[in-house]
Amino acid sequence: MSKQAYIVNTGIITAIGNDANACLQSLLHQKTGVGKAEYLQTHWSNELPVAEVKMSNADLAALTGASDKWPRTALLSAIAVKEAWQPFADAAKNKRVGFFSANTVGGMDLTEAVYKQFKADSESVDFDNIRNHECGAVTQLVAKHFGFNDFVTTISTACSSSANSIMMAAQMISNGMLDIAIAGGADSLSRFTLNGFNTLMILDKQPCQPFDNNRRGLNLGEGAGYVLLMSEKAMKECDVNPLAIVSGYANANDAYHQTASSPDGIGNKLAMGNALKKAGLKTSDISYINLHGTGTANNDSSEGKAIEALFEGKVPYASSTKAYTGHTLGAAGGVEAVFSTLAIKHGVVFPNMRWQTQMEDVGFKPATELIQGVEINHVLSNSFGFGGNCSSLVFSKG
């Protein structure tokens, strides 16, 4: 018999804060993390703003006790996992614990550091420095560091990666396969990613403006976000109350284009609609939509049209938080799962920063002012990625 997966804790690090409370304060005070790159060594540092965690790899390693030789993605992951997991590590002994971690960059930052040397003289390269290049290697480093070994997996489905890791974790808990799961993801900035998105001509040379008619593109960001899930039995045995429930989830693919959503948001609508069905909810039950909202012309238009069609014009509070954190790619679903949980816990809708002009092809306006003291019972959180990977999650009050 299927059971609920309860969120009992969260862990996060982004450009706006090194833990959940710091991120919450930045969201409440509309403090952005978008600015000039300091640690990412790139030709574009003066032209392309990013949302960078302002710590070196050595600084990040010091927060977790991990090696500063780890890829930056693994270090970010470990910090967020530590926040979510550490308070329950002792209570969770003798329970089946799963680790579901997403990323898209892997250890690219360390590979880039030796690329020129490799081209000049491949035999001179110390390959120990790039042994953790693969996405799965990042997950394994963190899993070993915290002693997760009951079930460990890596998901890499572009920008929906973390959402899919949470979805899979919730399914396994609901079906009695695990007692506890840490689910989400991480990604660091890299030159490869920045250059790739720049080649696609979807990066904004200014701080991004999601869901604004004059939006120009996205800002890349880095970070990690995880939720700690428990079954009802494990939650009672650990003597903890839930923050929220992963009540609905769905994945869909419109197979329209390698990097673009279908103009009418077919896959987006299907993912959202099926997530609501899974949760047993009507559109009128949703209190707040955490928009995928990257700031690109195609994404915001297709997502907006899909929302209008599904909600039949009666759109609840909605906003994108990517103007704060940048688009953290494989971490985005995990980061925004944490933000969704904070919205439920504190009764708040985070403002869609830098919105100025109504979109011509989408009729609703995102929330542009901080809204506090409201009852947030159900949050719909969207993560729509390249390759048509569309995922939606529903978080409900516990």
Given for the second form:
Amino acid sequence: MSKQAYIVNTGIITAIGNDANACLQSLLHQKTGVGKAEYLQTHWSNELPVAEVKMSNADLAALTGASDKWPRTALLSAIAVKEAWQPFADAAKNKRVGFFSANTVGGMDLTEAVYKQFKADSESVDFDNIRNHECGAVTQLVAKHFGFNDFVTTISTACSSSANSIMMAAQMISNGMLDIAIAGGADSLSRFTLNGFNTLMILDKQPCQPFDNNRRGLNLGEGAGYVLLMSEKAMKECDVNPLAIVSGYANANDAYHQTASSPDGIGNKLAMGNALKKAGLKTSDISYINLHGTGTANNDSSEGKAIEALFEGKVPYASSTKAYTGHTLGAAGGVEAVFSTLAIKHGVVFPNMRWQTQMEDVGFKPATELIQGVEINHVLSNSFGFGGNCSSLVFSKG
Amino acid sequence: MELYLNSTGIISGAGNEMTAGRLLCKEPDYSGYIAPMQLRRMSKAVRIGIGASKMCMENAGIEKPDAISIGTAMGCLADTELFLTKMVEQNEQMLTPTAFIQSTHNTVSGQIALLAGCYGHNLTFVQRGHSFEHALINAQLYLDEHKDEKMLVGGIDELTENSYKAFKSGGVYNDDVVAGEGAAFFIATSKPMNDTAVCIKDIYCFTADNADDAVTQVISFKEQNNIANIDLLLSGRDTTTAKLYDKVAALFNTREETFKQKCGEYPTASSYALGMLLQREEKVKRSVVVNHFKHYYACWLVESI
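Mind giving me the form predicted in complex with its partner chain, seeing as the form predicted alone was just shown?
Time for the whole complex; same chain goes first.
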């Protein structure tokens, strides 16, 4: 491939840290972010643990100078964007900069707080509470805050949303439509999503155990994760070296069920296989798989079987990081792109926390201990979601 | 860019009576498109989305597309509101999953894939007044890498009582701006499939704070594409936006047609305008579409083949 998209920086906030280094330390020391909800006001706070960023909206807003009237998703997004973008904001002047920010909840946290009143008398509700309800409005707030306007978009494909942001950004850099892109996504916790997942009976009442035979479901999380992508030319002009390359990507559909994966993971296998093909890699080239690994019976079984089939039983190091961050939905692909970049940079494989028992229907065992001092050349990162949406990304050493 | 739209399927408010500031979809008889059992479970957004996509595929003579790219600013509002209402009224208890499952923004693209057995690339864009435009830009990116494939591209938004109220509070809908909704789908390819296809030569998206800034951007679009003469200006003009569209019309100095009196105002209304271009009997060689939704603007350069 002649023109590639290079990752030169990252930005992240999750329940295990407010920036990339803090998250790395938590991953290395197996510190979880899963616990009792303190800021999300819900009937279920004693029963359903979540991976919450332990800061109020006012405190989050203060980190970037945003308004505390913004939806929480926008506040989280701005923090992670600032970390990725700020070091290059001056050098990137006069370049074409794209902002690709996925989310699934938009301003739902504010809408749901006034919805009862809105239903009773819509005109009595202060419009500021619903002004930013749309997913696109969240992206626009952050874009305006940082002055991005060359290309600004929002993708919403459930749990695979921000992997798709990174895919599209890499394409637009590769074909010369943009010089620089900030790509990933954000999602805050909301009562809407917590209750929605609860009706599906796929939430774990305890801290989740991805890829364990006795797994009980997922924990929802919140956060934001972005990679800063540049063309080779932009990278030279900004005098920066790459951390990694977005070498492969693919999006496929499972076409099986609106919320469940097919038993053998048809879409999962297609996404992974096509991403490897795009990268020009064989399965044996992959050093580490950052699993989607939500902890639900269905996902881990389908994903595990698809990996076994595609890798023909020779599965490399693999782990899910959702026992740390919870499932951050529309942010997950961005968050895990940052973790994949950290794995390459530091030569580490993060342990699949809380794993105890081998799955009966999947033969490989995830990495359960911290592995350090290894060459991580190519990482495969999976993001699968509702609507059959399956996306896989390949990150390679720069 | 060079992207061909070969056939269309449209469900819109065109032909319906406007009532209380709203122009709702004139829905067709769905038999032959959607099984009755499935139809009963579908919200309007899903119904019009599936219906219009099936009509589009039928017109193109294909059973399933290779890939799907959809724009919807608001997603599946009715199901979102249904779940939200029960959640606040029942204090988060005794809830059922159906409305939640169908509330996600990618429900329509997922359902089309499911019903057609389409395992290909599948994306949903939710960038307000640029949602449909971005779905088409994505189609261009995808078809660049998959030159022989056929991609289903569409724009969908449904209007609900609450979205009407919210947009009214936000100043979008008023006595002069009729609220609308609709779904319009297209089969996009990198080479034309038939002689009635249109070629999208450029999509120029921008946001602007006022009409003068918007006109400056339209001038950039015109200059970048070296547009001297066109045969038709299809504009998003309504009675409140004369300041902008009078200047736009003067720039292009050609016949102007409008579309929002037919489909109403909604974030993905430009998909209806493109559908009109494809459906018209009298072909026009070269058209420019200029549209706005709030402060989101897009200009299109479209040629018949």
